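There is one chain below, alone, in structure tokens, taken in the form predicted on its own.
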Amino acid sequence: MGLVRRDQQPAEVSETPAVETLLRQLGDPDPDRRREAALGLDGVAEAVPDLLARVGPETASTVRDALLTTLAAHDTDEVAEALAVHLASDEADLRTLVAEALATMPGSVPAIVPRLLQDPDHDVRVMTAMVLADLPHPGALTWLADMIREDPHPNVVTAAIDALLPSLGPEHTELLRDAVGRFPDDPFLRFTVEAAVG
């Protein structure tokens, strides 16, 4: 057992921000602080309404990826929902953030692949393949496939085609070579396929 010198003073504890603290602290003008208010509010339910009220304005990258992965740790329908609407943005690196917090939600994300596989913007489905390539979901490669057999934009076939790569089997090479017929103008898709498939 060892000896403690009764002189010794106790480790100083540093106290955590209250969550009302933290929630202000989201509008700071200092983007550190704002990052630092973002990863604090982690695993505090009543502070997803204000983290996904900050994506969309936020200007910072870093403070950004604070609030997405607060955020993506709910993954929960709400948090699924909000966050796709962003999938459409006109900011490349929003959306990039955005995807890659979708994929790693898949306890509700997979309830929205159905309708963004649907959406009118074409856009938007190549942001679905690039969140269908890491979700780590039994799903996800149908569905890459589905869009590669199914989807008119070739656009879109050819980023669910990158998104399938990692996984691609000699079961895919009919369905490869499927696509390049459906689009044989498209001089990419066809190289993606001609890399993949030799």
Contents of the next structure:
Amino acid sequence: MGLVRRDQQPAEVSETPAVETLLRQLGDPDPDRRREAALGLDGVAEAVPDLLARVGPETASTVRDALLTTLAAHDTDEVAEALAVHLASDEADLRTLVAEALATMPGSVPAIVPRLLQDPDHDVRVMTAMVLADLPHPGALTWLADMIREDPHPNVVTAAIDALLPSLGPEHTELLRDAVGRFPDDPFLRFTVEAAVG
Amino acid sequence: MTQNRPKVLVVDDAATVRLYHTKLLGDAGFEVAEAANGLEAVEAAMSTAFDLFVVDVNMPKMNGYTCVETLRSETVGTPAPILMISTEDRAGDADRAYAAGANLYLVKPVDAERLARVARMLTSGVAA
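The form predicted together with the partner chain is what I need now, so please give it after the form predicted on its own.
Full complex below, order starting with the chain above.
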């Protein structure tokens, strides 16, 4: 075979898509493309409003997960405030993923915890206990103790006790026994405390 | 149903809840296994024929509704009754549970007598 002259092909270059392209891609019908866009916008501050706007309407769990991972990395007051709204969502998938994301935001979440602890919806307070269970912040244990001591709903108190369990010490014994005294008719709370402190 | 004690899988990320439901159901005569999340539950269901699943709603990795949908999917296809128990009583939660394939939805706390009664009804094929 004779030599064949070929036009020189440019080397294949992997280029990161422009931010505008990725923002448009957030609305792509293909969930894989939306997920790719959400992850590609990691660290892009100007994309935060668009990413936040996508969290609620998004239906694919993998895309939601990507959106929340990218947003949580910003760990700003704007993101924490906007995500916390979803703790009251009727969708279990959304509220659980949001709780997991908020638990990775120790820079901004502490500022909204006092308000969450006073939320009139006890289900939001239950989710707040889930956030505090994993929040790497020195105030987390104190807030959980406050919930156990003061929250009027037994399910919130048991959620807080469960969150506190890995860090439970002798100093918490009186706190837990007092909680049983506040809800003497709640069998699960009594069982939980007895299992924890004997 | 198994020849001896009916087998129940308790699925909950909260260790205290698993312990509580395991004790109540064990005292009521059930053989109880535990899973800490939906993925563990699906794995367990693919290797063991359970007679009843007791599933929480809010769990990491795979929430309760998705867990129930997967248990009812062709991949797993369990015919066993599923009882969902949640700390939350939002409007629509029960509907969501039934749509996913649960047989009954209860809100915590569920006392010992009620849980045992419901578990017996579900495992004996009596509609709750």
